[in-house]
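Read the single chain below, which is given as structure tokens and is the form predicted on its own.
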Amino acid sequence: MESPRRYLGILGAFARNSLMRDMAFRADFLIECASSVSWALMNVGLYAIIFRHTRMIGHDTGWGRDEFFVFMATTWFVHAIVQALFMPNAEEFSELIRTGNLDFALLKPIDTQFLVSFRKVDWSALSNLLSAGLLLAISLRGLARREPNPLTFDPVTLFLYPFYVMCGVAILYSVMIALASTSIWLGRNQTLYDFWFYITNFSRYPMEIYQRGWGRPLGAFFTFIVPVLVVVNVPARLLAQPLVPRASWEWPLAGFTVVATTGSLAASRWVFQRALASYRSASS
């Protein structure tokens, strides 16, 4: 148990140092927080307008206004954690290679992937957690009062929701660190944001939109090959319960998500280690 405690202590030190750095420029920090909250409010306003013209997204999908807002809040939870913990470090990974500072990371008595993944924490990105929590509470309150079939909560669901949110975080982290690792082979990977946006954009919508026409192979690819569709869909579906009666494939999909999370972490670890083996230090 000593090693996990040690790594948690190091993560805490990284978080404290990042907070002190952010507080040194408080005006910039507050502006970034306000910008994140404003973006969240604009998204809620957009979909509030959409739901004035339609009862649900897609015919008989079950994703009405409150159900979809649970989905949106879950998206914010996952992406806020990823952007706070991993995005600033993935962005700087290519700079560590270009400047040779990766040499110093390799010399530290700590796992290199852990070090390059958690060195900085973007505290302003966590402001979206507050927006997500507020939207989730309002949406669940509406679902609990809906007629007919008011939503009821059981302890299993309340446990599984945060568990699958963390599974989604782990899957997106795996995609991000694998993309960042290519900087070792490419020299400088300036397209990280582009790839990240293109891939994760598929996770922002319910799976039902991919169940017709050419969307079927696309949905299958981003569910079973690059499993970004399960990132938000599984926890949001378990909590919001958009379909009554429940779909027969929900629990098998939840089981697959655990397998996909384990496989994604293992695959990204393999890519990182293979890329690191190809690294030529600045002194070589």
Given for the second form:
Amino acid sequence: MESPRRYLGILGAFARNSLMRDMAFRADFLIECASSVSWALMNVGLYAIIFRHTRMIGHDTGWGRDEFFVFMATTWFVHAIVQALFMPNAEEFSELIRTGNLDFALLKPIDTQFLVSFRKVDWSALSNLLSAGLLLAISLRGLARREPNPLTFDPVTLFLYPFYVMCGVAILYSVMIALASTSIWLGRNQTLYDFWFYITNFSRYPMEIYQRGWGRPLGAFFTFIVPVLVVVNVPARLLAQPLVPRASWEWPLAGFTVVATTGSLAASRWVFQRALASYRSASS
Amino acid sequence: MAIIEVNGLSKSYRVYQKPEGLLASFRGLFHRTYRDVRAVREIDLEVRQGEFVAFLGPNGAGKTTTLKLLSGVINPTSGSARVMGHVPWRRENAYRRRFALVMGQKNQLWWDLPAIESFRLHQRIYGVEPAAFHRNCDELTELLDIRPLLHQPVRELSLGERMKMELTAALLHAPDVLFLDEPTIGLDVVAQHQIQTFFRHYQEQRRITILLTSHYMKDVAALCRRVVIIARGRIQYDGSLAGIIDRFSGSKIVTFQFAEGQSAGDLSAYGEIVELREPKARLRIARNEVPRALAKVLASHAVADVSVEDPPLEEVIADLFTQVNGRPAEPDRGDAVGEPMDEVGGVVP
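Moving on from the form predicted on its own, please list the structure of the form predicted in complex with its partner chain.
What follows is the whole complex; the chain from before opens it.
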């Protein structure tokens, strides 16, 4: 069994090297940070305008302005982590396969999936964590004054929120690495960004919007087959508590999220290993 | 003791054949034709510890594929191999800590960072103790004369300097087996010589086992006692460098320096005239004809000096590669460049 400490040390070295590389191109780094934060602010502005016209998303869903901003901050947390840790690596993975440079990853005495997944860290994407933290703090302050049912914090929620955020990250990572692995069979895979956009679009709103008409099968598909709807919904719902008393399906859904996370990680591992067995390198 | 044992190792690929033109591209959406490339065919090989073996062959002969199989980068189609007791394609960490593969045309260092940062990352990945890391790093950078460049971004190094950094990175964990795939490709003669000297010194000191592929005969002549020639995926020769000439060259180069005022006359009856600049003539003469031709020329001409030499190694090997590549495909096994196959793998009628 490989020591987790050793892997943490290697992860630290990847992060350190990536930060040094990003800092070497200061202007690019700062522009990327600024554009990420601007995009976040524009989003908040847009939804603030929408909530001037309506008090809630849907009828009796509980997703008012502050609740939705908790949801939005959770989306940013999840996406910022995925984009910082995994997106550059998943994108590069396809290129490594095409050029044959994956050879070097296969030579190293370390788990290849770990190496391929964490090799580079996009530090500028982490700037959205700050925006997310700020938005979360402001919205929670609003929810603490909510009438009726002001939000109260209990230690279980404070533990479960980051846990489910990490579950969401793991689910999105699984989808991403499985998709990137298919490049070994396809030779080239440029659908990664497109797919990412489609998937994150579905996970970006409270799941109540899928409760009518053809939204039902869509919601079921993205909950139980490709479980991206639970990525943000579960942690955001735990924290914002839009419905008091809580809906009967909330805790079973939270339990399902743990199963979905484990299943997604296992499935992506299986796809990765299968793909790697078919790797044929490129001629030099 | 054999440190590398290979038995009947084969590797085949299916390669898509795209016919010319737009219409063919549309057709290719529905039906594709593939070619079966047999890159390595049932090779057997044994390498003992401390040997420095050259792998020679024309482009596409299967040299790099063999190195990739032995380093576990790709899986074989059939056959077996063990390196230091490990099956390479199982990719066990215990094996991956004990060898290194250097590819002259590929770069594994972080492009925008100084090489020392990549070295430290290697230290962590390979779990090299700090004392051993410093000792190895100091020794390698000293031998390769790159210490002043350690803090310069890799992208700002010359090709030769980059290759030296790649070598340092590959050797930091002190591997027992080293696979070198054209490590001096594209380098100028000075850098080539420095790297040859380094390999000779390093191998003598450490007694590690090295397999080298190179198109530069100077690399091979300077470093390797044993040469394996591979062509069309098969081993054609395994022996000493000098033995290549004995086995594959059917001729000698005979140079006559005629006496002052002596005309060379017509020498074509004795062999192929390579060069004629009177009073000097160089002839290529079949080995078994050399004594008879020498006797006749010496009897009929006033000769001031004469020398008999083997043809240059590059020439012998080039001839050998040309012969092998020109040989018709073996019908029972398929050609190295393959037979067309349809999508499900059957031979196209």
